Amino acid sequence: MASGSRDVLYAEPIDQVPSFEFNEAVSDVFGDMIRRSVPGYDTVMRTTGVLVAEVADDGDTVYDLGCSLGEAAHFVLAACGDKALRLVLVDSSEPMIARAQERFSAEPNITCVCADLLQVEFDKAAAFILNYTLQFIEPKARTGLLGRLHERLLPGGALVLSEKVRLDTPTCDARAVRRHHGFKRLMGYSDREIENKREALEDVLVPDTLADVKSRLRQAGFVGIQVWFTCLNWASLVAYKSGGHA
């Protein structure tokens, strides 16, 4: 984990809690806010090397999109080994992309990528990861995007996504978040940052549940869908593009 200041952004009381954005404060604790907010993230972010590696092949080109500090690039190059990749890292944050650049200045065939993700034109590529990115796209630009990834795939190339997810009932989604925020609290948050958090999140992060993920998969041409990891209301899978590995 990329190293960073302890998460207390929401520790005081705050009159009207702006909305979240991926500002210079956030991306300063981002190391440490989503190991103690998102349930398995390091097991997620290490499997997605091992996912990548099995598709990624010397010469190709992987894009980590919504990068963040580059956690999950840091594994591919580990469970990639020797393989000469050419690794692109893509997030629309400034503060986010400029501490990625930095973490990987001495990597030459790492690219780090300012850029909003539905206006990139992605080079043709074996992998796409797409951790806990998607939940903050419109949801109407979702499947479109996806389209254009399952597009730029090469025969057999895997697309790995995790999300924050729905339930399928309101009565299963709000047991599902009273122990996301159980979770929290055991992480060391108050019931004061829990809640700011959150309302800082409406209408930011807009989950899709698990069978609209798959729905979404699927109508943008993805096969062999899979779900490799849950827990609570987190899920990560791994699709992939027909022919080849697939």
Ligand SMILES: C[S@@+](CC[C@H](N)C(=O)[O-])C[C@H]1O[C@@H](n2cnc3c(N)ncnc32)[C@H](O)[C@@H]1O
Given for the second form:
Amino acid sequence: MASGSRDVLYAEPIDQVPSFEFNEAVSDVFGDMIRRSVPGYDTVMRTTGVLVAEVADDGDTVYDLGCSLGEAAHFVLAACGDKALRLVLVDSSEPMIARAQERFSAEPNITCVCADLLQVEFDKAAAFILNYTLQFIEPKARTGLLGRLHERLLPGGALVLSEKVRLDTPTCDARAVRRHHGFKRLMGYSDREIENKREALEDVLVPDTLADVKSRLRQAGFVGIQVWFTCLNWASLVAYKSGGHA
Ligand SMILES: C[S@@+](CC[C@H](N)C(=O)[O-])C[C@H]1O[C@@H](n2cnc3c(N)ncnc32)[C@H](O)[C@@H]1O
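Previous: the form predicted on its own; requested now: the form predicted in complex with this ligand:
Expanding to the full complex; the earlier chain stays at the top.
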């Protein structure tokens, strides 16, 4: 995990909680924030490395979209050993990509790009990583984006996708949200911090249901869709372009 400060951004009373942004203050505490907010984050990062290593060979390109500090890339490098991959990290937040750039400054095969992933022309790739990012893309653009990623994958290539999900019924969803808040409390967040953050993310992080996510993947052309990790209202999936390894 990249080093950074402890997340106390929402610890004080705030009159009008501003909408959440991936700004300088958030990027400074992001490593701590995501680990204490997303159940299983470290497992998901490591397993992303394993899943990418299965499909990526010498000379292949792998993208991490919404890379933040580049945690997944760190584990892709570790899992891929001596393979000569080209890793392209994309994030629209300047402070995030600056930190990723600094982190990987000694890695000649890693390129960090500050851009809106909806505007990027992708090269053909063995894998796309989209961990906890699609949830910040406006819902009506999500299936089209997945379709574009599917089109740019090599046969047998993989998409690793992690999302916060909404449960199917209001009762189940309310229970899952309560449990997630319980998780955050155990990770050291106060009730005030949890409530302020919830308010900040309202209409910014818009979760699909898991059924919606799978349906979008199928519509985009993906096959072999598998949920490989889930905890409370968080899920990680892998999906393939047919042919090759898949
Ligand atoms: C929750 S973070 C992702 C965490 C990261 N993938 C990880 O596993 O550590 C979401 C990231 O997506 C980026 N992001 C959101 N919308 C984006 C867009 N349209 N284009 C590129 N990056 C975007 C944000 O700046 C943020 O860094």
